[in-house]
Structure formats: structure tokens, C-alpha cells
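First comes one chain, alone, set out as C-alpha cells in the form predicted on its own.
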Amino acid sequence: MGITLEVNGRTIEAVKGETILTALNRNGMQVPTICNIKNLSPSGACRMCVVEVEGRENLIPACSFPIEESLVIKTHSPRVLRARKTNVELLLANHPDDCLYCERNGSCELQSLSEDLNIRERRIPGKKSPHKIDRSSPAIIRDPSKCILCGRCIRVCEEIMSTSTLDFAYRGNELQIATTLAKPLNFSNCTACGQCLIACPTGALIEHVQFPELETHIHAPGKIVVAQYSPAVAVSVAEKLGYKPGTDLSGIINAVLRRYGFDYVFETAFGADVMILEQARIYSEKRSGLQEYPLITSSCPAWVQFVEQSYPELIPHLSPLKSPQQLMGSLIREWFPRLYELEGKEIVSVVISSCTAAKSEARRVEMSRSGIPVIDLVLTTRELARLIRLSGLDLEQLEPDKPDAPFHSNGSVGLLTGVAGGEAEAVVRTIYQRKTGNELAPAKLHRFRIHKSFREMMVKAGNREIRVGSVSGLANAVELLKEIKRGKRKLDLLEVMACPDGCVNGGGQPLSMDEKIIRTRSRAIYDIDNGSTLHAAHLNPAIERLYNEFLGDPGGEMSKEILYRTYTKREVLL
């Protein structure tokens, strides 16, 4: 039953036992907010929604207050203003004055607020927090100092992520948001998907920054810098650019790394074909039909993570390939040289990643051969945004360029890795092709392209069905494995992704918690697999090449030795 609002003069509708908040948006009204997050249960921490409603002596927060009968609002009467304004300023009466080196200098919701309420100066002077700068992380860095008590990161990481690496600590003038025990970022259980970096409204979670290691070696003489962006990069780092969101600039983003200094650029898709022409391989030879789990995806490193230190007993049931960007990075150490002559040169191996997890994943020493690691530095699509603004070139002159061979695809199925779904839709297909010997439409994946946190397909290829299922988020994840656990779900195949919605939503993209966005990146990428001719992993030529030259079979000697790992329990100190 709907229920009359006048808000403003103007008279809108609402549906009972909805908040404020949540009426006024659906109708195209704002209010500004720090702590809410939608579809989450509103917390009221920051006061900033706050409305002033007839009849009511104190101000009401939108964002809890829930719509019960026809009510008389101000969403920004003097009175609200002046309790806006004054929230505020007591955010930043111990806020510090380092604007210009933040991070999140021109991104910081606490900066615009100010701006928004014409705060010049510092009314109400505060003592300064003495706490220190966390860098234990190779992905995400902590600054207490800055963060204003939102909440945001502890309930993303606990209702989405399902970690619940951060909570409140102490009490009174002494509460803050610390890890168990108030200890480093390295001893607690983050898996560094950095979601808790896009819900951050100020510098208090920034990504652990190695772009200023780029420089060291990008004009060292002797050495070659090599490239590889995923494909989530490409349809994102427009936003940041002036460009409308979703717009495609790979071919320009060759062109400016080429431009800035790197010798060879590449693209991940190339490693993600490879990966998907495994996975069918390992999911042929794996499947029984008796087995209690699914054969599990281990694209994701902050799922790969997750699972070895909180679900050790999914580990057999996680395929035993690296990453898309991992693959990459092996086949640029060991294949690469060979075929332009570099043996003995000094590679730099660069990734751009929409992931913050690949920063971590970087790290580990199961990554690395004979001791040395694959990937030396990965950098996210806000750092890929930074280096071209500094690169000084004017992208509407630049003419887009290619990816440099052996390391391209003239298809799209390996673009499909950066969304949801996209994984399990390009493995089915080159499943599909190897036990028919035809090739599947893309248009009978449909149901992988829907928006929602869970999807599944059955696909009868031959006289077998095939029951494959996508899920992104992990407490999504932990629901479904939980289901499966208890019989009430079959699947043969589980892509699992960390972060909702896949590496569109990656903890290094453009910050954005916008939905609509979100969508638009993974409508783009939709759109060049729709627009492509070649729509299978096992067509592309470029890939063809690189089992005939050098790792011969799909998990043969060569594919094993380089591309596949194992996985083991971590103990989480804390």
C-alpha cells in the first residue's frame, strides 16, 4: 500500500516499512550519506542523512528510519544544513591536513562534503590520532589516522566478503576500526580483494602503490619492461579519463604504454585462453559425476586464498591452475625470450590489473621459479590512470596500436574472464566442441549473463549434461558450497569470483559502488564477445602456436611444469 510524502513542497510515494533514504532516491531526490550501503541494513552511523520531518523535535536519519505513515519533510532546511555542516567539521577537527599527497586527493567523500558545505577553515580544533601508517600488506595500506568511523569496510568484508578481517575496537573517545588484536594487516586473514578500498569514503584503505617503482626501471638501460592488462582494465580506465563509462581503449592503452616506455605490451586475455583450453582438459579427465563438490575454479586469487585459509577441505576439488595473469607472466619468463632472442636480458614483467589481489598473489613464493617471481610489479586501473595522465600524450590524437605477438587474441573469449560467468561460459564452450566435435553458440549461455550473484546452466553436450553454476562474492560463495555440501545443489563446474559482479568490480577500478556502472563495464565487454567472430578459446591461432612450439599438449610435461600449482592450508595467525 503506498503511503504520500511531501518532501520539499513536493508530494511522492513510498511503500510502507521503507526508509526515507531509499523513497527519496527511487524518486530522484539526494541526501548526502557516508556510512550507508545499498542493500545492506542501514546502520544511521554518521548522521549525515539526516531530515527534518513535521511533527518530530529531532532530526530523523533517512537511511534507518522507516516510512510508517504520511510524513512532512526538509531534506536540507537551515536546520539540517547546520547539523550537516557540524558533523563535518567534527569529522575533520582531527582529520589531517595532508590533502595534497592523499591518495584519495579529488576521490575522498569527506573532501567533497566539505566542498558541498562551503567548510574554508577549522572550527573545531581536535587532538590528532597518533596511530601509525599499516604498509605490512603487499596490497592495501592502512592509515587509521584518516578513516572517520563509517563502518563501511568492517560491513562489506563481513556481509559481502564474508572475512570479517576489520571490526570496532575499544570504546568511548578510543574506538576505532582495527584488525584482531590491533595487529598488522599481514597477520590477520584478508585475502586483499580490496572491496574494503571502494567502500572507504576517505586515504584510510588505499592500495599498497608500485607505480613509483615503475620508474626505476622503465628508462634503466639493458632492461626490457614488459606489459600485460587484463581485460576488466580495458573497459574501465575510461571513467578516469573523461571518457564515458564502458568505453573500450585497449587499442589506445597499447599505444600509451608503447609511447611511455615499455618495450612489449601484451594482453592477460591471451593467458586466460589458455587457462580455459586447461580447464576443459582438467575437467574431462577430473569428472566422474560422484564426486560430493564441483571442480572449483582458482582464477581469483583472493578466492584461492580465502579457501586455503578458512576451507582447507575445498582444496581438492580447486583446479590446479594459476591465474590468467600468473599463466601470462610464466610464458613471458620462459617462452617469450626464446622467441625474440632475450635470453639473458633482464625482464621487468608488469601487470595491470583490476585486482589488488594480484599484488599479494605476486608474492607468494608458490609463484615464482627458482626463486625468483614471474610478475615484478602489478599495478591497479587507478595507477594505469595516473601513469597516463603523466604521460603527457593527448589520447584523442593517439592512433590505437595492437598488442605486440605472440601474446593477442583475435577472439573475445578470453575478454569474458573479467565478468561474472564469463569463465564458466568460455570453458563450456571448448567442453561443449570437445565432446561433439561442434562448436557452441554463444547465445544458448544466455543465462551467464544475467545480474545475479548466482547462475546456472545446464548444457547437454552429446549424451552428457553438463551442470555448470557462476557465483561472485564471497559470503554468496560460502551460501552456495554450503548447499552443495548438503545435497541440495549438483553442479559439475563452480567459477567462483571474490568480488560481486567479477574483475569489472575489482578492488583496483575506478571507485565507483555505482551499480549502474558496474553493469556498463560488463555490457562492454558482452559486447565485443557478441561483435567477435571467433568465440572459443581452442580457434584462436596465436594459442595454437604455443602448444605446437612449446608446451605441446593441453596438460602435458611442459603445461604442468609452468602453468599449474598446488595449493596448501595457511594458518591464519590472528
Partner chain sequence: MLPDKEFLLRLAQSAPSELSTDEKEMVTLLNRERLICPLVMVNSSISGIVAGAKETWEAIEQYVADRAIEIDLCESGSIGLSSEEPVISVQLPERTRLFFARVTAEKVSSLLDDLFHQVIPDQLLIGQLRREGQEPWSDIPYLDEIPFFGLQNRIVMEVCGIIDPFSFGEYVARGGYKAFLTTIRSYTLSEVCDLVRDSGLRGRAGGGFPTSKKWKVAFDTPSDQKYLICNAEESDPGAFMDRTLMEGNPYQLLEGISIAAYAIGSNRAYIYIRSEYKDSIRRITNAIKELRVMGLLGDNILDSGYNLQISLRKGPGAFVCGEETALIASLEGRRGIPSSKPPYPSTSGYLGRPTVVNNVETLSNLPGIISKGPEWFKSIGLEDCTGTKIFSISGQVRMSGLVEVPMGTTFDTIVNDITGGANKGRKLKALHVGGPLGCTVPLELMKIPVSYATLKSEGLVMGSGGILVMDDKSCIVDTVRYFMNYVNKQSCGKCIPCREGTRRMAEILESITRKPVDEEGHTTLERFKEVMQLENLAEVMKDTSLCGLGQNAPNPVMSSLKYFRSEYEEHIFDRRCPSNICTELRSWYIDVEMCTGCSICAKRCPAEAIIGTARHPYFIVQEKCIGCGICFEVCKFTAVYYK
Given for the second form:
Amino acid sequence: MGITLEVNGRTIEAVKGETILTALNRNGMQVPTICNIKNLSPSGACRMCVVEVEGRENLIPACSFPIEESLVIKTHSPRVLRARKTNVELLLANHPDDCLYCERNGSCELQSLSEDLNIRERRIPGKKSPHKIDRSSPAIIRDPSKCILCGRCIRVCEEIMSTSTLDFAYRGNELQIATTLAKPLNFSNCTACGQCLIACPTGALIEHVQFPELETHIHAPGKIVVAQYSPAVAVSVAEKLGYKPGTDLSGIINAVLRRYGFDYVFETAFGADVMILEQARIYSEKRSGLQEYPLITSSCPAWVQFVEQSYPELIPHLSPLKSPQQLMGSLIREWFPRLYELEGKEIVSVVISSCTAAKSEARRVEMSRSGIPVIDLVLTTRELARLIRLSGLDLEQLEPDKPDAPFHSNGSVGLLTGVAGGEAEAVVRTIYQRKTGNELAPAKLHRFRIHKSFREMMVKAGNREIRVGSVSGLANAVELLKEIKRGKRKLDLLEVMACPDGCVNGGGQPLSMDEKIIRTRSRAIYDIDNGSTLHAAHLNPAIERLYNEFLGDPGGEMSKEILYRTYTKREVLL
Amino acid sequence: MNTETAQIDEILQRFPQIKRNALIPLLQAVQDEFGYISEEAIARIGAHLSLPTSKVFGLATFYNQFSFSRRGVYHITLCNGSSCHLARSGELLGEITKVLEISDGETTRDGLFSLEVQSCIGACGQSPVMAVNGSYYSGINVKEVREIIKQYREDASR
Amino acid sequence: MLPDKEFLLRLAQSAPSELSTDEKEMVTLLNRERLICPLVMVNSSISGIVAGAKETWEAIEQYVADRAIEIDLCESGSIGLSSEEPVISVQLPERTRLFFARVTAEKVSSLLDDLFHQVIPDQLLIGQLRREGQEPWSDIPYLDEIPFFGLQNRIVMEVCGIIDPFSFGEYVARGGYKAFLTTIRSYTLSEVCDLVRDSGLRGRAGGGFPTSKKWKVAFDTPSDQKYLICNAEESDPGAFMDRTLMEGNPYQLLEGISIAAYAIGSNRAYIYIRSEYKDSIRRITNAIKELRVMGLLGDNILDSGYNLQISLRKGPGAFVCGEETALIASLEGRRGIPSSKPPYPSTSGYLGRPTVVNNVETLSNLPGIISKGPEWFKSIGLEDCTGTKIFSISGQVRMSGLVEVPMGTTFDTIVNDITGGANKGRKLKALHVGGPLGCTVPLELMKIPVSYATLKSEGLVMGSGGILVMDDKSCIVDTVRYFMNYVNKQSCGKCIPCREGTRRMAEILESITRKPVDEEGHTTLERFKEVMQLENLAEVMKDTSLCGLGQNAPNPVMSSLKYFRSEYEEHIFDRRCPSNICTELRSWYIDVEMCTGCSICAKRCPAEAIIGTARHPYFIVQEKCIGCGICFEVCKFTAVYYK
Ligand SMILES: Cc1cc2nc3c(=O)[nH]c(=O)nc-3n(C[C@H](O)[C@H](O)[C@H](O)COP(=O)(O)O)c2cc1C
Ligand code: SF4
Ligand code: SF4
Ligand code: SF4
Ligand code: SF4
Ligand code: SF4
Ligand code: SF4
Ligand code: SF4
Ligand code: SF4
Ligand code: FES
Ligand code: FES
Ligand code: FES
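Just the form predicted on its own so far, so send over the form predicted together with the partner chain.
Now the full complex is given, and it begins with the chain already shown.
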């Protein structure tokens, strides 16, 4: 059902019912947008995408106008440009001139819009709305003075994360983004997933930056500063450093961190290996008979918090294991000083992660040892990129380095946890080996790598079938849980990652809502795994050492003490 | 169960259908009953309708009818419709704000007076119009407003 | 001897000739042609209550109780003279009905004393109601002989203020519900649509969109459920026609809703009514209940096979919820935020189903159109704009109230001839037509015939029909600033041009009506630049706002800039408000003769703008003065004055 549109004198084909914006984009034409998010329902709020349509009195928003008939369109006429420019100027009239001090300086959509539209003076003066910055959350800072009320955060938090922490409140010039009763974020049901922050076009939502704090530690005499970085970081920091998306920079990261002043550099993937091993054991022990709910993973802190708030009835089904970074954190506190004879020294334990929720997680009491957090600082991928640029090193000339033993994944399986489905895949490999004595051929798992929010597979391990599922995006998880509850689906093991596609798309990652880029990151991890020879956690030699020298038996007293955690029902306004 | 909880429950029972379009009538019932919408009410309404509380709060703050703080013993409504504006209701507002130190939507600290500015009460022929707990005063000036407030204050202290 | 249900239903379905003599007797009692005891009606709608109608009512009750007289005391709606409240009407058996104005409680007993002695006190009198079969009072004008009523053509408001809005019997006895019953018995859905098309009826809410066209789209869109919504939000400050219709004649509206619902093939209708309209809600609720009892609402209405439910929903208060998509969002339990059109409600509205939203006045026109025919309706008004329009007149005018005139009547007739023009000693200056989204109309346009098309060609809008009359003591800039502030508060905030644009416009107007010396120290030039900015903003807001609110928000500014530019310039360049309304523009002076040099003012001046030595006249340094007026208030010797 083709319809022809005449756009700026050129004829293009459109499909009946699609929006003008879709038709333009497919034909290589762009109009600026603010409120529009691909794949989510159009809201038509910002009016930035307006175009001139012949025969219409007013300008038409391209993002929300369904094409029903042939149209003659101008996308960049003087009238359109003036309208866009005036509207951006109107936004700026209520916006602080803070670019130089702003976290989003250089990656801000408002900034680039005003540049593109050649705004060079403040033509519209005016009073600005008074606002307080909300710094209550250890992970997310909200600065309403920079908010342009596009509603993207609301829609992501509602439609993708199903937490609906935020909504519009009040109206007119008092319109604002608010949690229930306008409470600080920390008192809300925010899981700190950081997806809103990725969606935010401005600096109104940013992570709680801990980079300056790191600088105070790094050169302090006597302190041992230890870094661990997560798998998703290694394949995505490249984007911020001018490399091709998907480039694995772990070698470079090791080298830079060391030069920068870290005393030891580890990979969180080691913690992931330990977690996978324990997970497989817990599974085999606990899952003898059929149960209503599967054993559910607990490596994603946003997911864990979500369960504690919204689905406390699932707590008994959550795996009792800590997240990989916390697990590593405990080992760094308890085992690492013994290994390196650093007992009694002050150790500063730093996590570099794709995850903003890890910042919140690190502050939780369950994660502390005798009241002291095991992790001192959590930096995001974006903060790492800044650190690398600040280090003044020419990355091209840098020799890739190796992480310090023994917190090193050696193989590839720990890395897999960076992508949705990865943890489940890794656990299954170990379960299979434990049950059959043979290694599972990685090819068997290819169905688990299709790009879908929910993936399912059945693995025959000896005489038993294991049904494994993986779901990412909290909203998808909620749907799946409903299905499980209604008995429509039976699973033995379920991996849940809060962020769509998992940590590669975490709230601490380089800002992008482009699916293609996210997929490139996932593919990079798969490529590493495909090229690796050590395909399972139980094959990592360092793990054996850990159990022999420190933990004793898997699942033993010491393991539980160090690797397990507890959960508590959290009362918040949902 | 305390009485407020019981009263909220009673109201919820009047809306057994779990549909979003029951939200406004529900909030109206709560507002009518208590004169404001408490945190507990928000939480329970959200749970009853399976709606995130942020949506309940977001909706309620959109409309004039709902408030989140208790009303005063004397609730003043002042018309600031176009006719009343021409009849200088702005000056009356200034006077009330000055005398009671509250602005639209606020309650005095002693809980005695609260103020709500409305847009056209529907009696433009008698502008400017003010009401205290439903008793109307029309065609009044600044001095009379001061007197009226004084009168209520005296009533209260008696 | 209450008439029973069967009788009323038969009455609604029969021609007068089909009734027996006894039944005809009953009808004359019901429609109050004949009375058994004296009838007293008190307008109990808000305009009456504010003026003291409640006390008047109690006084009447007391009066009859004291004297043990039997009267029929009833509530009524307003006859539309809201500046003359409390209005009551008294009808003695066999005589015509008399209307009285400003009957406050203390006047009740002397008025009734006189009346029961057949004496008519003329200070309070409005006039008598012409009615066949009743003996007129001599030397008393008929209502239709008074310009206020005589120059109107009341077809929708015909019996508002005259009938008992709580009595279904009276409505039926005056011919009510015949139209609806004829409709469902004799017309197919599309025939009703055609009738309304032939009548030329346009939506009365402001847009003037042909009513039948909207119906047709909804009718043609296949769906398992369709909805009719009566828009009774009436959110314009200064507009009160819809409320008067609901309070004066609720059954007419419900009959209209029923007809419209039938025409679009809907059996579910909602009335979305402002929650502040307590009196309208009371009447409509009662009427719906009555109609259910009568079997005129519900399943299989009078065995016609047609089902209809009408429910009332209280709008929780937001101007923008008058806009149809916002109204629908609100009904669905969401923030009242407009959505982009297309899709239009008529194809995808309430719960995604085809929905027609019509205004109260539009719907109230339907029973008349059906029972008297489209030709009759077309004979009223203009060829391309048929029927009447109700205007609510308020502000600085002799009589404020409701005026129903044929389309094509001039503002001059409406304001000068019908409502008496400006108050004594004042001169008209301008009209503001259409509320916050409306336009300032200068006197030179008073002579144009009012219709959707003529106003549009002048760049004006009709809006819902509120006319704010401004005399020479009003300030155009101040009024426009007021409206802009209002709109800014009422914008839903969704789209940038409206949310931010109205705010900046309001700020600019605010700065014009203020002394230029404030914290930001705006110079005249800057303020002038800002005014220039208004035009750019206005065009972009019109061009890009999502809904009618943002698109029309610049109307007051642009129209007043066009017709009253000099007044703006005076404010900006001379820093003077010619009507002395913008108090913050005032300049304060100390009269040398009167000043005793007590120095109080100097001590209290927040700007340290007053200088002098004790016991000598003080002096205000104009450059420092911020115009607060404190010196004026504190001076015990009235030495401070302003210009
Ligand atoms: C900001 C705004 C406010 C409105 N307010 C009202 C209102 O109070 N009452 C009303 O009937 N229509 C109002 N309307 C018009 C409605 O959107 C709608 O067009 C109308 O109800 C249709 O009725 P009609 O076809 O009978 O005229 C408003 C429109 C806008 C843009
Ligand atoms: S949010 Fe963007 S425009 Fe605003 S201060 Fe930050 S970088 Fe500048
Ligand atoms: S962009 Fe301009 S204002 Fe900003 S730092 Fe550079 S020179 Fe200064
Ligand atoms: S961090 Fe996640 S849960 Fe919290 S507000 Fe943002 S999107 Fe919602
Ligand atoms: S916080 Fe960011 S994403 Fe949310 S509305 Fe404001 S600008 Fe948009
Ligand atoms: S999916 Fe990964 S990045 Fe996202 S919240 Fe969970 S652990 Fe953090
Ligand atoms: S024009 Fe104004 S009222 Fe309409 S959608 Fe935009 S912000 Fe809301
Ligand atoms: S208060 Fe009055 S009398 Fe006293 S100094 Fe001032 S102007 Fe003069
Ligand atoms: S008006 Fe106010 S600022 Fe001006 S002189 Fe008087 S007291 Fe001082
Ligand atoms: S992108 Fe189209 S209106 Fe915002
Ligand atoms: S403007 Fe005040 S009653 Fe209408
Ligand atoms: S024009 Fe402002 S008060 Fe006169």
C-alpha cells in the first residue's frame, strides 16, 4: 500500500499508517526529535520534529502524524526552522548556562540542538523555575533545573522497566518530573538501573560520579587501591575513546589502570566464574522436584531490589549468591591481603562497572562486613573513559597488559555475564559437565544467543532435562513471571537482568539508545567466547586455588560466609 | 486498624472494579471524606487499582480538586475569574495573603484558615465573590475582607 | 395526586388531541397553566445563592409557616439576569407569573404581604410572563416588552428559570421527550443525522464545527462500542451558559444527549461536568434517576429495542479538560493531557472507541430541532450559521447575565441594547470575547454580525460565548496579562511552545505593568524588545502547539496589540497606566503643603527612596522608588499621593 510523499521537492514512498518520521528516516532524511523514542509509543510533546504540510494550517509533528494520503512536505523551510529554533530558545530560557560544569557537556542533545539551530544569543530572557537537586540516591542524581520535560525517563521507567518510579506531576509552568509525593529518589522504588539516565537528553539525570573521590585515594600514601572491572565495560569503553564499537580493550584497560596508579587490577569475571560454579551446585542441590518458580539469579542488583520491593514472595527462589562484583569485593577483603601479604594495610576496593545499580548495591548493609562496605567506590564505564582520557596516555602506543592473578577469568565464560543470557548459558555448561562428566559443546547453545528479550532452551543433562530461561528488561521479567504464575510456563532456572540485553546496555554505559550499537557490544562478548578455549567456569585453574587455599568445600561453611547474602522485604511506595 | 485505614477501606469497597477509570472518582471520594489525600490513601489506592503510586500522585497533582495537606477550619475560596478580576479580586487576594500569610492552596500554621483561588464561581453578576466554608460574600472590598477574617478568627477563639 | 409513570409516558407519546378531558386538566396543572395554590419559585442556582437566595428561601418558608398559608415553593434555575439576584417569581392562581429582582430575605415578608393583597411593589418588579389562559396584571410590562428579554430569541433557554428543574412531569407536560421518542420510534440513525445536517447546527463550544459531520464519522467507524460525551466542563472563567442550561432545564439536555447517542449508534453516554458545579450535578443526578424510573434510560427503552445508559462524571478541575482529547484522558483516569489529532475522537476516543464529544448547548438544541424540524431551525439566524447562541455577559456592564440571540446579531445589540451598556457615568472601552483564549474586540467592530465566519474573517474567535465588558476604568494590558497568567497556569505543560511560551508572554506582560526598576532593571528599550518578541512567540505558539489551548493562547495579546497598541506604548514608554489599574506603575509624590516632616515614611520605605530633614517636607527620589505604596499607607497626614 504505497503512498507517495513529496518531501522538499523529492518524491519518496511511504506506507499507509506509518508516521511521517518513519518514512523520512527510511529515506535517509532527518528531522530533529526530542521526545520521541524508537519503539515506544509516540508522545508528540516536544514539537521539535514539526514539518510543514501543504494544506494544513499549523505545522505537523512528524513523529506522531500517521500518513493516510499523499502529502507535500517541507522539512526545513524557514517557517519550520524558525519554529524549531524558537522552541529550543524557549527551553533555554528556563535552563541554566552551566554547560562547562555539566556532566553532559559534549554529550547533551539540548546542547547540540542549539548548536545545530545556530542559537547564538539569549533572545528570550526570563525567570527560571526554582529547583532542588536530588542527591539522595547513591547512584542517580536528578537536577530538575536541567530537565526539559521530554518525558523520556518516565516512559523508559514505565514501559521498559515497569517500575514507574517517575511521572509528571503538577501542570503548566509547574510541571515537573517527580516520584510519588515528590520524595527523594532514595525513598522511592527506584532500582537505580540507570535506564532513565541513558534516555535523558540532558544533564537532568546523571550518575553519582565518584571519580573525584577516587583521585583522593589513588595517590594517598599507604593505601592499596585495587580495581576490578566488569566484562561489559571492556567491550564498550572503546566507543568513548574513538575506537570501533565492540572493540575489546581489556588489555589496554589493565595497562592504563596500572599507570594511573592502581596497585592491583582484577577482572570481575573471576567473581562471575565463582558465582557460576556455586550457582550450578545450588541448582543441583535444590532442584530435585518441580517447583512453582525456578531458581532465579541474583547477580543483577536492580533486579534484586525490584524483587525485594515488588515481589517479596520470590525471595525464597532467589539464588543466595552475591553479585560477581560484591563476591569479588569480599574476596579482595578476605583472601587477597593474605595472598599478597598486605594484612593490616588499608585497601581501597574500586569497582568499574557498566551498572549504576552497583553504586547503590555497594552502600547496602547486607553488603558490608562488620558495618564497613566491602566496596569503596563504584565507577561507571563513562567514568572510566574519562579516567583514561585524563591519564594522558596515548593508547595506540600502550602495550596491553594482563590483570593480576589470581582474579582473572583466564577463560571466557565469566565474560559472558555481561550479556543477557550469558549467565544462564555459563551455569548450564557447568551443570551439564557436573551431571554428565562431559563438556557441553558451545554450539548447542546458539538458540540462546538470538536477540530477544526472553530466551528459552532445554538441555538434556544425562537423564534430566533442564529448562533454562533468560529474560532482560524488568517489564519483560514481570510479564514472564505472570506467565509462570499462571502455569503457562515452567522453568528450572531463570536468569533475570534488569537492563534490556543485560549489562552491555547498563545504566553506566556510553550513552546510546541505538539497538545496533548495543548489539555490537553483545557480539563482541560472543566473539571472545567463540574464540576462547576455556569455555567453562569449572575449567578456570585459579578457582581451584581459591577453594584449596581459602574457601574449602564448595557450599561449605566458609563459602557461605563469604559468598552468600540475605534479602529483606523493602517497604516503599510502589 | 485505625479509623483512617478503615474509612479508606470503606471507600475502596465502593469501587470494586479494578479499572483505571475508577481512579478519579476514588480520589474524589477520598478528598470529600478527608479534605485531603494522605500518603496512606495514595498507597492504598495504588494497590487497589494495581497502579504505580507515582501515577496516582501525578494524576492528583494535575487537577485543582485534590490537595495533599489538610484544609483549615475555615476554608476560603476566592474567585479570580475574569469578571472578578475586573472587580479587583486581585486586591482581595493580596489582602488575604498579607493578613494570613498564605497563598493559594496553603493552610495557615495554626490550621485555622486555608485558601483556594477559583476561576469563576459562576456569579459574575456579583463580583468580586468570596466564600468561607460555603457562605458567600459578594461585592466586597479589601476592608470588608479584613473584617470577615477578623470575625472568623474571633469565632474560633470563642 | 401525583401523576403516575404510565400517564407521563403516555403524555410524552401522544398528541394533545388524544388525551381525555381529565388528562388535559392534569396537564394544565403540571405545566402550571393552572394552579391550586400560589406558586413561589426561587432561583437556587449559584448566582442566586451567592446573592442570598438560601436566606430568601428560608424567609419564605418562615413567612408561610407563620401564617399557615399553603403555597407551592419550588426551586428554579436562573432566568439569566445574574446581576439582579436573588430572582424569585410568584404566580397566583389564574394570574400570570410575576418576576422580582433582588429579593433578599428581609424583603420577603413585605413583598408577599403586598402580593397576597394584589398589590405589586414596583421597585423589585421585573415583569410578568405572557401566557395564554392566564389573567394578566394590568399596567405591568410583559417580560418580552423589556429590552433585556424582548430583544432575545430564547429557543434553548426558553423555559430556564420558569420551570421546576426537578420535575419530570412539568418537562413532559410542556412537550418534553416527544422528540426523543419520535426519534427512536420513527427515524433510523442516519435519518437523525440528516435532520441535524439539514438544520445546519454547528458545535456551540467554539469551533463551530458542523455537528452532523462529526456524528457521521463516528457512525461510519465500525466498533463494538461507541460513546457520546457531553462536555459540561465549561472551564472558561466568565462563561456560565452551560451551567444555566443544566440548572434551568436538565431534562432538555438529557433528551438531547439521548438523541445524539442514538444517532451515532451509541448506548453509553457520559456527562463530564465540573465538580464545582454542585447545583448542576444535583439536578442532572436527579433527572437521570427520574428517567431511569420512567424507563427512558436503561435497556430496551419503551420496547424500542434501544438501550442507553447515561452516567455523570465529575471533572476534578482543569481548564484544559474542556479540550476533548484531554477530557477523554481524564475520563480514562489519566492526567488531562491533550493528545495529537489524528486520530480524532470520532474514530478513536474514549477507551480507543469512536466517541463524539458535544457541548451542552449544542446538545440542548436537539430536542427543538427534532420536534420543530430543521426548517424552523434554519429560519433563525444566518444562512450559513443557523440558530441562536447564548452569550454570558459580565464585567463592567449594567446587567450581567445570559443573552440568547440569533446568530448574526451584533455585539452592539447584545451589549448596549440588551444588557444596557456601560454602568452609569462610564463609557465602554472594549469587549473581551471568548475567555482566556479569546480576543479583545474594539468598539469599531461592535457592529459586525456575530457568526463563526464573520469573526474568523476579522481574526477574532467566538469561543464558548463569554463576553467580558470593559469600560474606561479598565486597563487592556492588565486584562490581557490576567488572561495570559491564567492560561499559563492552565496549560497542561506537555508541549514546549505552550508551556514555556505562555510563561514568557505572561512575564513580558507582567514587566510592562510594573515599574521598570526591579532587580533586573529592565530598561524601556529592553521592554520594547520584549514586546516585539511577543509577535514571534505568538506565531510559533500558533504554529506548533499541540492543542487549541496553546494555539489560541496568543489571541488576547495579538488582538489587543492590534487594536490597542497605544495603550501598550503608554505603559512602556511613559510608564503610565492611563486607567490607573496597574498600581505598580504608579509614581508617588509627597505634597509639600501637607507633609509635617514626621519622617515615618522615610523610616518605612523599603527602598530608602525618601529623603528629608525632620520637621521639613520630605521628598521621594523617583529613581529609587519601587512603587510599593508603603509611604502612602503609613502617612498619617495624607501627604503622600500618586499620579
Ligand atoms: C483549551 C480548550 C478548552 C475547551 N473547553 C471547552 C469547554 O469548557 N466546554 C466545551 O464544551 N468545549 C470546550 N472545548 C472544545 C472541545 O474540545 C470540543 O471541541 C467541544 O466539546 C465540541 O463540542 P461541539 O462540537 O458541540 O461544539 C475546549 C477546547 C479547548 C482547546
Ligand atoms: S544539560 Fe546540556 S545544555 Fe544543560 S547545562 Fe548540561 S550540557 Fe549544557
Ligand atoms: S565554547 Fe565558548 S564559552 Fe564555552 S568554553 Fe569554549 S569559548 Fe568558552
Ligand atoms: S534508575 Fe531505573 S528505576 Fe530508577 S527511575 Fe531510572 S529507570 Fe526508573
Ligand atoms: S529528566 Fe531527562 S529524560 Fe526525564 S523528562 Fe527531564 S530531560 Fe527528559
Ligand atoms: S542488567 Fe547489568 S547493568 Fe543493568 S542493572 Fe542489572 S547488573 Fe546493572
Ligand atoms: S498546547 Fe498547551 S495545553 Fe495543549 S497540549 Fe500543549 S501544553 Fe498542553
Ligand atoms: S509620613 Fe507623611 S507627613 Fe510624615 S514625613 Fe512622610 S509624607 Fe511627611
Ligand atoms: S512607594 Fe515605596 S519605595 Fe516608593 S517612596 Fe514610597 S515607600 Fe518608598
Ligand atoms: S519528537 Fe515529535 S513531538 Fe517530540
Ligand atoms: S468571575 Fe468571579 S464569579 Fe465569575
Ligand atoms: S493599561 Fe495597565 S493599568 Fe492601564
